[in-house]
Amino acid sequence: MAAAEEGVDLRKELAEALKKSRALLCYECGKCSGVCPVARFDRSFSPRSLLVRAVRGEDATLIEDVNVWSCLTCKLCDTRCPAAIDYGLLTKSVRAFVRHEGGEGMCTHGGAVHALTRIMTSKELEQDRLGWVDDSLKISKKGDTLFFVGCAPYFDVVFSETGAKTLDSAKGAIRLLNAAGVEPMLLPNERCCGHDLLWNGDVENFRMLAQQNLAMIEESGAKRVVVSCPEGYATMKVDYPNHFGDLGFEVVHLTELLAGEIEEGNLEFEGDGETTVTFQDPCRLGRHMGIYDAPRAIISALPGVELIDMQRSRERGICCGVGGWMNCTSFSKMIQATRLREAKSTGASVLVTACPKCEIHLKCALKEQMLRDELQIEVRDLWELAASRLA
């Protein structure tokens, strides 16, 4: 979908999305609402209601409805829909239309993250993107593989009060690549991938970010781009080609690359002590991109670490409660508390994540004293955990 400023009729685009998403085949059975994590706590929200109004062309009610921005876009509803409707595609198009018509959601954290990503659209912007890279990390100026860091350097500062250390995740990812014999290139002026802006209807600025990233990757000569962030991976793997065609390079998620190296015997771990962990399936990595086995293969390769899945895992896994920095509400906290209790019920002492936002949101929830005292569970990043056990 191209930006309105380029002469595209977003009402026409929405009509086309209704067809592509199969929304016109809705049975109105309500199964989407029955399984929706938001609808479970917020009775004013219903995926079906949003779909029906979009199909009927009730533009005015869509523009004024705050629930347009309440969807987590986790695609859990897709797993239950008997008509195989793509609610993610529909929601993305509805938001682009509503935003163009003057509607806008309530951003979390005062809109700081969205403002930061829009600042990155400036071609004149020069960032200190690699100030965190130390001598323990082996990187190259030229090569076939580029590691796309994502927003970890910014998240590490903005969300430091949650206890999340997203730069430790980025460092761990590079150490794991190094252990697998890869010394990746990094982009010294990398931009945000644009995921959050795209999913919140700001197609124009998403495209500006994407175009700059693509130009820098092309200039680097990379043949393979490795991404650790699930949202960055889905954006580059799916949305970039949808908007710009063939990219000229392969996009690989770090879990798949490392799982392959482990299977071939090229990556070994060590460690003492027994630890029981459970795994939080990121929505973008799991339901959006179908990657479930690779992260589990990495965890299972760690000596002394026992993995026990939650009752709702893989395609049934529950979102961390916030999508695109748009809908952090009391209902989000209820979703997070439910998920953390489910993790604790496995007997695990550690909840492993593979997404910086999952880490941020779940650690934020554990800042609540009562919940922290009740659960006594640690949230830990997969890359940091695995890197700490490298042989």
Contents of the next structure:
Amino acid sequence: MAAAEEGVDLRKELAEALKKSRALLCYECGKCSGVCPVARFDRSFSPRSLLVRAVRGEDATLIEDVNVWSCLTCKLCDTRCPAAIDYGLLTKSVRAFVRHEGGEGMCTHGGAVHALTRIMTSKELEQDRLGWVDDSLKISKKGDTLFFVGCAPYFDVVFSETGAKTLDSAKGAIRLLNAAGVEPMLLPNERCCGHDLLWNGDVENFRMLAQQNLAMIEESGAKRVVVSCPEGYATMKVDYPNHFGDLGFEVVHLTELLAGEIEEGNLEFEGDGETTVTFQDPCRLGRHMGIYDAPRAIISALPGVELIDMQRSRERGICCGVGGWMNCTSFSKMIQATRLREAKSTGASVLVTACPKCEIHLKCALKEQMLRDELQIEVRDLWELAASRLA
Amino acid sequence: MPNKDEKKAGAPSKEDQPAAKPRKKKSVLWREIPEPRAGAARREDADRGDGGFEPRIVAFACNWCSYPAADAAGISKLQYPPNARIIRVMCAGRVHPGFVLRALELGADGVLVSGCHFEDCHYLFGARRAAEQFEKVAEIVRMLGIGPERVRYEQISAAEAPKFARVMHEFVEEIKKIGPSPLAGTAEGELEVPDAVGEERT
Ligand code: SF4
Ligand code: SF4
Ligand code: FES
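I've shown you the form predicted on its own. Could you give me the structure of the form predicted in complex with its partner chain?
Entire complex below, previous chain first.
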């Protein structure tokens, strides 16, 4: 493959990742396997065993093991590991290595999402992806702030059956920005941020996507890029600089920006009866990027909305069950059902999500009639919810 | 494509958060956007502009209707362009948007999904499912800007061999008009141009 031809030694990179992630310090306590939401249901999956095999250099067993792709990359294990091992970094490198050696993680949706993002690596693409921007949304042609929409326009189509309206989320985000006095630029030919490909070990295509986004952002002259999708945010803020150095613009998550505006009294919301809600911490926003308070500040600013956190929230929050569109299995459904029950047990009638994927996955789980009847809980996107309460 | 810089690949380790690190000078590394991979030659070849462009078509055909229709077209010696690779599926409802996107990714210039008429589907709701799935992928293809004409949905029953031949003619003509897919020549493991194309049969 291309990488091998040009002499990138992924085996060496894996060895480096083993060092950098501190995996060599593992003392096999098994806390990671104990806390892992996947291992809880799937007895064949053990993060510790994967790590140990990677350390021992048992490549052959890794390449064949479907469990290389089972990890949600939620980093919950990182919070427990007494040796402070960065399991996320390790997984990313193991996957790049395994993919290079011919192993492949499967995209659950008939390969649709991964094919879609790989298609976006083409330089010749002239997308028509902003059809949803209507007159009620104020955007500008030139300015300092750019809003990175992410794949919401595509998700809205691919996952229409789950009832997730990812475009409502994007529209809500722009309405909120407008209310805060920001009229952002949008990229008419934006590419996927590359998150899913990167976490599936497809570094080459990730880089192609990233480079095109960076070129377009530079051309736009933006000084600040606001991202609402936690995955896009984490990718731009951490992985882009890791690969390409200083980007020359600031990456801000919408929650941070809005929480700041709320604190300064620039954003007002109005009430709409009393509701109790709970919040699903997206792993990318929470454990990956350490943003826990900003989304809560936004929810608390909505009059009449009471936020009750789930027992496992913030650093201890549980992932929505699928990572990078891979390995959606019965175990994912169990994780989701457990999570939804936990949400219900707070007494909330609405579970607020701040990530398009959490919304899609949890709404998908609620398509099961029995669970829906049992829980009577609604899943709503943070941006859509907050924008509907704008004064 | 990946260069030495890729050594930095991977997630940030705990010490590696960009904020904590002294920032390097603004990087220009990303400006070298890599050229499309192997197969770029193929695209030029396809694009040679002498009217010799032969589209590569992938046709998903239902086992119970369109596939026999293609068969019958052959048996009755109906002429139609040989540009399509026909993939038989048990029901057009099986054709997930991912299949169509994957074909396009691999350089197909057009994708045809052909199944039963709604009331004839062997699996009752399969043909309706096919229509739903197709609607989704058509919208995705439209948004991607690679030309909504490149994907086509048809209902061709086993008795409609002439329709199959006509659809093939029409589709190939249409794709010839709009030219090669912008994705042709960018993916690994691309589809080949069919050998028989262009050779007059006697
Ligand atoms: S929790 Fe950390 S030290 Fe313990 S087995 Fe897992 S990776 Fe090793
Ligand atoms: S990152 Fe999450 S899913 Fe992966 S091994 Fe750790 S706890 Fe399990
Ligand atoms: S059997 Fe032909 S479309 Fe379902």
